[in-house]
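The chain below stands alone, shown as structure tokens; this is the form predicted alone.
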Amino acid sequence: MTSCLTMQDRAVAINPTRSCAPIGAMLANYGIHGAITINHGSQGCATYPRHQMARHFREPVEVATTSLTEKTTVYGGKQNLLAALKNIWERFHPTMIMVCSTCLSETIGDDIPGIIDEFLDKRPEVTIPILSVKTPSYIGNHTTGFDNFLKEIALNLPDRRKKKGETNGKINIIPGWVNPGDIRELKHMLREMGLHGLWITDYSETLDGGYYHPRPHFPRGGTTVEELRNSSKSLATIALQRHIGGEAAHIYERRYNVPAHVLTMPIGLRNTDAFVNTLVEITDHTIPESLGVERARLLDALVDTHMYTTGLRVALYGDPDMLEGLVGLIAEMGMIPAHILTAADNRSWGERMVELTEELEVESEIILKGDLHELHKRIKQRPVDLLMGHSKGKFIAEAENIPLVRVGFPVEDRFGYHRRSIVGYNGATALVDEITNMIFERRATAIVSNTLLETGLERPTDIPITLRNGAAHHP
């Protein structure tokens, strides 16, 4: 079987898959306790992320902005940012400021880390750490601006100083764009395993909450600064994504002499296993009999479904990493990833797309830097009985009549799916019975003794019925 690789190649995207660069730093910066970001731009680079965000983790976000104008845009914004670190100082002490550029600021030029420098000149009773991520939409998206927080994180906040073979037993654990509720899967994992996580970062409870009265002055959870401090003495590093946090993850193998492992993100058996098995790795600890289960019971769903969903066609859109993870789990089903989009124009992960679809033996196209009209004209030339990525792609999915499997960034028609989990063995398995009843519900009327009884085909009420004076009764 052959995979292909090909490029979307019109100027203008249609209904693009892709959200703007600020959004992935806010995103990752949620996950670090006290922390507030600026976004250094006009009013709309804060309100853009802020909806987005608010609409699929259903939690209030709170971001700064310099809020440039004409004249800014003319003579620069330093005297705005100046105001904006003040403010944020004085009315919130927070552990941490995050200063995002955005198109606007980096545009016209402005130096955003000497301007920091010039503030903390200017008040040295702030000792909080202030970082400054460069985040214009113009390079990379979304995922683009979650890396390069987490590379800032990883040269600017771990201490340097620790005695030789010091370590804290710990290890960072880099989850890269993931749910809180995938979050907490991961947690549970290295629960099991009896193990200690530094998250980075951990927005598990600071964008899925509960309600407290009174309002803390921060939303509870979030790794501090201090355990960011602290982790360049953990005993080594995963990365769980390649795109998102792989490159920190080897800042900390060189700056601090933290070994670094970047897996593909762990959605379905095969992927799931190789975290599992590189936590063993590391720590020498023993698989829990209760992961096995876990396992297990992840190995069966797979056994139990195959009959509905070996030889199905699937279309995927999303971020990198993650489609990287579901076309595991789509093959391990027994299913055909046909179209794997994403708006990344990122080769690298292309060609290695190619050859893990080679490798599991299915044949796809990969489409770099494509837009969801450029998927939809390919399910019209060859279609697919399956739609996976998030909310936007629902318009497809209505116009021809297939199921739309909700996963990613942003899920904003449905409640709850940020609290939802992708990852783990209990999280593929969550999403194996999802896709199967999507499926049912689809393609078929009933389920009569395991066999898809499919619409347009005989129902079990138009059986005719044998009576016991050998009349039929027909329905």
Given for the second form:
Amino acid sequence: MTSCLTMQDRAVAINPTRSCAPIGAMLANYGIHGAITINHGSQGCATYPRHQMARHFREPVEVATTSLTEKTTVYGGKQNLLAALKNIWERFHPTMIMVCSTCLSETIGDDIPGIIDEFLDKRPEVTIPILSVKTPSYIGNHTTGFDNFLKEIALNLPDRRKKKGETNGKINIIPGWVNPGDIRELKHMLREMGLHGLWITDYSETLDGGYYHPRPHFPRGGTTVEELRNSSKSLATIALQRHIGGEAAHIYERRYNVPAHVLTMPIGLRNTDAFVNTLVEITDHTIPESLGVERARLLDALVDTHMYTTGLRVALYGDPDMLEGLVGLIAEMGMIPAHILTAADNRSWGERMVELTEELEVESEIILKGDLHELHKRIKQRPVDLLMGHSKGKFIAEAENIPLVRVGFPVEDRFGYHRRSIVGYNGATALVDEITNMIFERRATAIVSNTLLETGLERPTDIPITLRNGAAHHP
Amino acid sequence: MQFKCNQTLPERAIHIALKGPDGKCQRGDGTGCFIANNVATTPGDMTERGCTYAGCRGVVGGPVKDAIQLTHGPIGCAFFSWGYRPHLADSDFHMKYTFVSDMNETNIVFGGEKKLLQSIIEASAEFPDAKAVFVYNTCSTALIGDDGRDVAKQAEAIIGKPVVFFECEGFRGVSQSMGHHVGNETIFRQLVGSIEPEGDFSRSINIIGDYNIKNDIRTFEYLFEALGLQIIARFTGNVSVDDLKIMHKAALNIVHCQRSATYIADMMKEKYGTPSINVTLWGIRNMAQALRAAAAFFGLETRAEEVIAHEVTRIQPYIDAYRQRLHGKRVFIYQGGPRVWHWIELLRELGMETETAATTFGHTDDYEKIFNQIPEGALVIDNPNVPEIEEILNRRRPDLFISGNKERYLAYKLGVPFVNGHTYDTGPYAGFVGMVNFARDIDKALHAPVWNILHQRARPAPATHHAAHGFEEVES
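Instead of the form predicted alone shown above, give the structure for the form predicted together with its partner chain, please.
First the chain shown before, then all remaining chains and molecules of the complex.
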């Protein structure tokens, strides 16, 4: 059984699976209580991501912009950024300001850290941290912006004055690009273990808040700046996504002597076990009965559904970390992750995925630098039973008449998906339920993979089988 | 007169005005009259504005159904502009696919012209049925000086189809309004009049400035056709590249959105002598006026009265029913531009009054029209930012807020009923029939039981109590 690694060879991207860096930094900054983002660029660079986030989270998303126009583009955006910092400070009194750059401000070469220093020199009363994050869209993708933001936090916020052996007894957890529901599930797991997490960062409430009267000045929830300062005194750092937060975890280890554990995103049984075991390893706590029950329930779901899922071929697309975690669960369900496509140009990830899929005994084609048009073409060549990824894959699902299980970002054509979790034992169980129900909905009677029939691998004789279009087929 | 939230941003005062007694206006700074508009946003202001690329790709060029929509720039601009505006057509190629030259750092350093050329050729090869390639420039590719026009020319020679290059980089202008202008000009210069078809076009029209949001055209096109008129091009919504090429043959341009598309009507008037009329295709009286004006041009008045009478008879019972439920409600409208003044009259037909009017990118002519229609005591505000919107919703407590998707959740968090006028909750809202949909959606927004639950449990007093404070509380 061998998997293969391919790279899409086309200059033009058609229906990309990824978006751009500033949205990642904005999302992460929403996890800090009272923090405000200033997007240094054209107004569209703030408005478009806000609109995208509002469609996914269905919450107000507020971001300031320096509103660069022709004149400021020619003469530099310094005056605009200084004015923006002043206006945001005076109007909102945030606990922190994050300035993210854009293609525009990076290309004209604005020295954002220098401008921030100048602002702070002029305004001694401003004592809040003001971080700058490099997020030009032409480097990397939306995950890059998130990751860069986490690195800036790790470099700038934690308190370096730590006495030997001093600890806050907490564990830094960097969940990466997940949904509010995922963060809440992870919090639940730590709570069950009697542990205290320090979340870098936590948008589980700020981007999934309730209705409160009066409306709070800043959304409720989020990690406070004070906690982030304290994060250098934690017992360990666990990054749950290698590409979003892995580097930051290593910064904690090097700078503050906080041991780093960089794990695979805890989707599925084995990946969640690894997370729980790491917690045990760090703290010597035992695994509580309640988590054992959740794990048993996941196992039960895998047993109960295996006759419906085994052998089905799945196409997955999205961010590297989510795919890596997801492949674990897909394999545990007996399904074959036939196509695994990411937009990232990350060869080492691809090679690791080849090893992983071979270890999981599934045969996959891993596609780097890919887009949805490419995925569609490959699905046409080698059909699949199921598609997994964000909302933009719906056009393939419709054209090929296969179900799309929505995971990742953005999910803009379904309600409440940001509240669900796919991590932990509970998240995996919910995902098993959803995948199986999607299969039930398509073919209430047939439990044999259509693709197996159509590719002639396991053609049964004599009995009529209901095909995907519902017509009876007599081989 | 000043907003509390504007104490740190005094320059906002000239963007705000109240309509006083005898139609006199009181501007925020107490001096001028008409409010400042179409000027750059204050940096750090939490504006709702978009960029020139958004106006061009999202509004004007994007709805052309058989063109390859190719963004020349980084991935984000293309991803975010893909399929968020429901400008439907009878085929969905333009909604399903987005193309981008996907500039990376190396391209930014060494230039992206080669990659653009290759992208156009590849995209065209993948989709041979597409009728043209629309290329939109972005901030980064404009800054590094890629000569997109030249690449478009080269590409055109290779693929044998029009390659239309839009110079719509995001930093141009002060809002998406500049993008509409660029879109109009570019399509006019490069496509309109490139084919001279034979035939009788004496009773033909173009519908200018309707973007077929959630199939708006289904509510009014059959009415113009019932007059005996032939529609050549819809600029732009359910329109093909071939339609745009021959739109100069029309006998009359019917201009609906008079901010984003008047440009092309004016250019056609100048070059081809095509006359145009300005209309509003929302609301009963407006739609009737539009049909009458079009009919008058062609001498079809009697037919128009028949069509109008038939339609109005059909919908009036519904409107009357809704009017009883909506009567007396006060509305805050915040739209891109003309929809604000298009809808003041329409809301009055439903018995509602516009109490606050705001636009993202309105110009002086839009604000004049707004000012003439709003009642005494109404507030007008240009390019309002998030804190201003919040303060208006809290202090004036409108019964209904009509705005776009980004503002929706703020309204909900403040317990204010909301209707999405930008991309429509359900729609379509245009024409006579759409008016019933609009009324139904407003009714749903206002009378959902959830508001009673909120008011009982989470708010000390119902909305009517707050209304008494009105504008007086805003400091002067």
